[in-house]
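A single chain comes next, written as structure tokens; it is the form predicted alone.
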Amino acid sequence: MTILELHSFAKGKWVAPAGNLRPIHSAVTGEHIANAGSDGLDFQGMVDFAISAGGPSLREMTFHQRAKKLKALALYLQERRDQLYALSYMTGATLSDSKIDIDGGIGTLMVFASKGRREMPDGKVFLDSEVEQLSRKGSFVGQHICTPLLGVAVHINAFNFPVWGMLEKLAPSLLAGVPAIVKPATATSFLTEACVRLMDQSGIFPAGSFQLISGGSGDLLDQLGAQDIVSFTGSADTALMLRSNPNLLGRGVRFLAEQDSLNASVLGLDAGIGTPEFELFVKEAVREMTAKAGQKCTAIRRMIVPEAMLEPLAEAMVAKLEGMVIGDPSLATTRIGALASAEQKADVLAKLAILGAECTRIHGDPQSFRVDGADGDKGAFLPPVLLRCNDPDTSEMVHSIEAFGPVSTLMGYRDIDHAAALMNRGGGSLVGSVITNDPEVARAITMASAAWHGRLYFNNRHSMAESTGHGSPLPHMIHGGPGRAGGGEELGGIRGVMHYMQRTAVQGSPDILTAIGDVWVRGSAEITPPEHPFRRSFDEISIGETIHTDSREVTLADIEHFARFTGDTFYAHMDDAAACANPFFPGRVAHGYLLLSFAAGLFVEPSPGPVLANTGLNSLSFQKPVVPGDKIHARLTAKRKTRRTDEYGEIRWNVTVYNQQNEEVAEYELLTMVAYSR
């Protein structure tokens, strides 16, 4: 067969491996299938080209243009994944270990894409917080902001997941703004390299964006400064090495990291045999064990069961285990197919032999197995492996040796406490599940353990049918987790952006927030509009433009009327002593929503224009009550702008409603849905 020459994509360009090449096998048959090596690569070239072309590229855009970039290249991978999907197979991986890899990557691409556009605003500041008054008056005022770095992030990404480890971090760096140097782990990165150059065929980003490095990362991180940022995914040794980094450390380079993780499944006191609770718990524990053949920073490693369920347990374990097929990962019959390389099989075994000296082995032997369609002494298999661990109270290597393929190992607890102590003992993990019914065993779990896990996963006979299972990480949720797995934090949707970015905290006047933001600030100058606003287009209209509405009465018939049609007979619009007696109210008071409802009147547009539909309102308030006799107006003010579509955006108003002495009644925030200029 034909050895593939695996290129880097370094300054817009693609590079032939060159110097001491190093050769990378199939893991299902053992062939000599690549060659990678980046010596001679300019490394500090490259993070030039990513500071000088990539990054004022993308920052020259909006967080929408962004997202909307994103969405067009996950649309344009999904279409040529098949490609992706018939190399995947030469990394051991199975049809379905391909889609979590690649459509999962595809898919996390997407919900950053919506996410972005969604809750990051159509411009180029991310505001982190409300805004502070810093003085008595209002003119000075502060609020956080984060904008992007100004540097290169550099994406070391592990073997067992060449497309999605790659894309779940590019997708919130791109967002972002900042552009990415990509460094696969070298045996899987033949996988990586193709969907790379999809990704440059694409056209959708600009030059510098993203670049790739197949084969060794050189003196890359010596230079690296603090406008940078690094983001790893290994082992805990890799990482301590990486981050030790004199150049990293002296220059205060950002590192995140998620690491080794020894993650646990607990087994409810409530979940005995025959509840749905105790199937489930049966199928994720395989499923862990034998999807990607284990190779998933996320996999169960100790499953911790009550002590009287240890046997029937194992039992029903072993029934599962024992009809799974090994072999070819391209045979549609295949269910776990090969690790990612002999030197990852090498180091399981070498694992087991230091688990077996506290851990009875109950199913799988690694010496003896049969592999369908392959031959099982040139390709990197594995059977899977349930250990039983009698004494976890006193053993240490069960806590502290991951064994990165398709192990396990089942353990007892008495109690709740013991249960939770033991997820404990794995150092911090990425993600504990338990699987229970009842809401006091999972409040306990997660008061008791929560400290110790990056995500806690519950899962019963009510969320069965939909959840996404122990070991799937989430672009919606944080994938991370303290201790022992490195302390970082991924995806978690828009926070997982804000690693790519510098907050700031801004003082000023309020025109200067308002400038700084795009956002209107309350006691910053008005703006009188030529017309009413409800009569201009979304591109007419500025931030800030204002209008005062004319006066109107609030009546008691008013009131009676709203309580009549309405139905709202509250005591407080109805009965006057009752109202009386009651601390925040005078006496009889307008409903709120009348208030809202006259607001409306007085600052309503009702010709058709512009303006398609209120889709709603936020952060209502209402500061003093109003009495019969009371005259209010409004201010409405145009607040911030965000384009949604190509015919329409978003204009949030500031609304605010004020009594006859100017006090104020009401605030709140509209949301309406206005026409581009035609």
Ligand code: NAP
Contents of the next structure:
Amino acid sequence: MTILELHSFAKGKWVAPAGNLRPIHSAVTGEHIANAGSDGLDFQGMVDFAISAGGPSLREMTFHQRAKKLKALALYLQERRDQLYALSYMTGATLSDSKIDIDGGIGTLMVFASKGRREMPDGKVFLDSEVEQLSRKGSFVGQHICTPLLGVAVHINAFNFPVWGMLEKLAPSLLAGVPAIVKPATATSFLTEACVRLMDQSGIFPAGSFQLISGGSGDLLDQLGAQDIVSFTGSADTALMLRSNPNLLGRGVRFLAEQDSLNASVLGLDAGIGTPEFELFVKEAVREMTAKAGQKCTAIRRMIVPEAMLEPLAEAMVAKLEGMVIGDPSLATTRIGALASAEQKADVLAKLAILGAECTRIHGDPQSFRVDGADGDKGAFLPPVLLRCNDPDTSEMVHSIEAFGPVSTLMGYRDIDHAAALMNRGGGSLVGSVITNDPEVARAITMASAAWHGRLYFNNRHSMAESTGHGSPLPHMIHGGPGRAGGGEELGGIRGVMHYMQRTAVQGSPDILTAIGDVWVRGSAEITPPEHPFRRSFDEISIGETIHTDSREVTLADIEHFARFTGDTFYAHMDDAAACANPFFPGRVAHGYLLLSFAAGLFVEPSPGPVLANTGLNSLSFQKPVVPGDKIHARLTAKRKTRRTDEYGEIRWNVTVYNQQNEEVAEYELLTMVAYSR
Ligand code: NAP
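Form predicted alone done, so how does the form predicted together with this ligand look?
What follows is the entire complex, opening with the chain shown before.
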């Protein structure tokens, strides 16, 4: 078999391994399959290349343009994912394990592509807050904005997700506009390298957007500065060592850490034998032990169940685990593949020996088990090992030692407070789950334990058909956790992008803030369009274009007609005495919706034109009641423009409705879709 020479991708070129080569072995056969080595790599040059080539090209684009590239990349990889599956077997992964890694990574790109277009502007500045009025007359205002860091992101990943681990960090980084240097864990870097080669071949992202180190990271961390960020995933020990780097500390380099975690799952007191929740708990617990051979940072390590349920649960789990085929991951019959390396297997065996002092083994003998289709002595195979801890209160190791393989421990609890206290003994976790059909149990655990977890996952008979699984980090939801789990946060939708951006408070006049954010700020100079803005196409309209309408009197007859016509005969519109008794109204008042309708009648341009549809209305507020005889008029201002499809974009308008004293009576944001050309 040819030994793969894993290249680094540095400064736009593929660089062969050199110097001290690190041999990589197949997890399944133990054969030497690849070499990695990064001696002699110009780490300073890689940082400079990212900052001088990648960063400027990425920042030249808007959030939407980068989001579109993420989608294109996802589709490109999706079409070629079979090439990645073929290599993934050698990491010990079954096809379904590979899908978690490869399809999961591609799916993460897709979600960020879609969220980037829906939740971020088609511009270069992300507005993080509403405008703050900082002065009495409104000539000095403030707003929080986010702009991309001007440096490089260094992504250091763990061995267990060679593709997802890279893509879940790259998606938010590239969407933010920050180039990345990826350093995968060496043991499975052959799969990451293959994926980066595809990404390079796609030509979708500009040069310098991503680079790859196959092998050690040398003095890379010593080259970083205050505009750079390190995002690390791996063990707590490595995280501590890396985050203590004097250069990182001295220069205030951002450091995100996703570490190991003693995740727990609790079975509610309500979930007796025969309930759907009992079955669900068994299913989820077994899946978490066996998927990826238990090498998931989110896997359930501690199962905390009512004391009376210990025996029946152990029986139910053993019944499911017993028939599971361990073996060659490329066989369709195999449920549990190999661990990623012999070192990893040795590490799990060592951790099992430590746990053995506090736990009884209920199922799975690491010294004697059957392996199908592969040599059990050469591959890094282990059976699922189910442990029981008889005294979880006095035990220490079971709450602190992570055996990163198919290992999980059952322990009993007396009441919900006890269950939450045991969960919290993990010292901070990525995810805690509770299988219960009792909302009170869910609430009690949340109050006692949420502060110790990055994610809480509740499941029961109502959600189980569609639930995504205890161990699945979703791009929409936060992945990370306090304390032991690293104190970091990734994903969580656009929250994840913010790690790669600087939040800045900007203060100034409304015109200055409008120019910076490209969104009209109240108090900015008005632009008078040459014709009604609804006759103008998307591309012709400028932010700040404003029209003031004629005025219209609101009569008692209008109010009565509207009440009869719509059926809204609420007393404030119909009964003077009752309205007067209400602290909000001086007497009968116009319906708020009548005012909106009249405002539309005042500002609308009736003929067919570029405005295609009114798609919504945001932030509606009524500030002052309108009484019969008042005269209202409206101001319509183009506030924000966002390109949506190839034919039209969205324009948001500020609409403010005034009475005859120029007092504001209503304000809202009107959403329209407008064609690019007439
Ligand atoms: P690890 O040994 O801590 O390694 C993690 C990464 O750090 C690898 O890329 C490794 O590279 C690199 N590294 C090690 N020493 C370094 C150094 N001196 N300078 C720069 N980089 C260095 O962890 P692992 O064994 O790959 O992963 C297993 C652990 O990760 C488990 O504890 C698991 O719980 C945790 N994990 C956490 C998450 C999460 O999201 N929280 C996800 C997955 C895994 P080399 O491989 O080249 O040494």
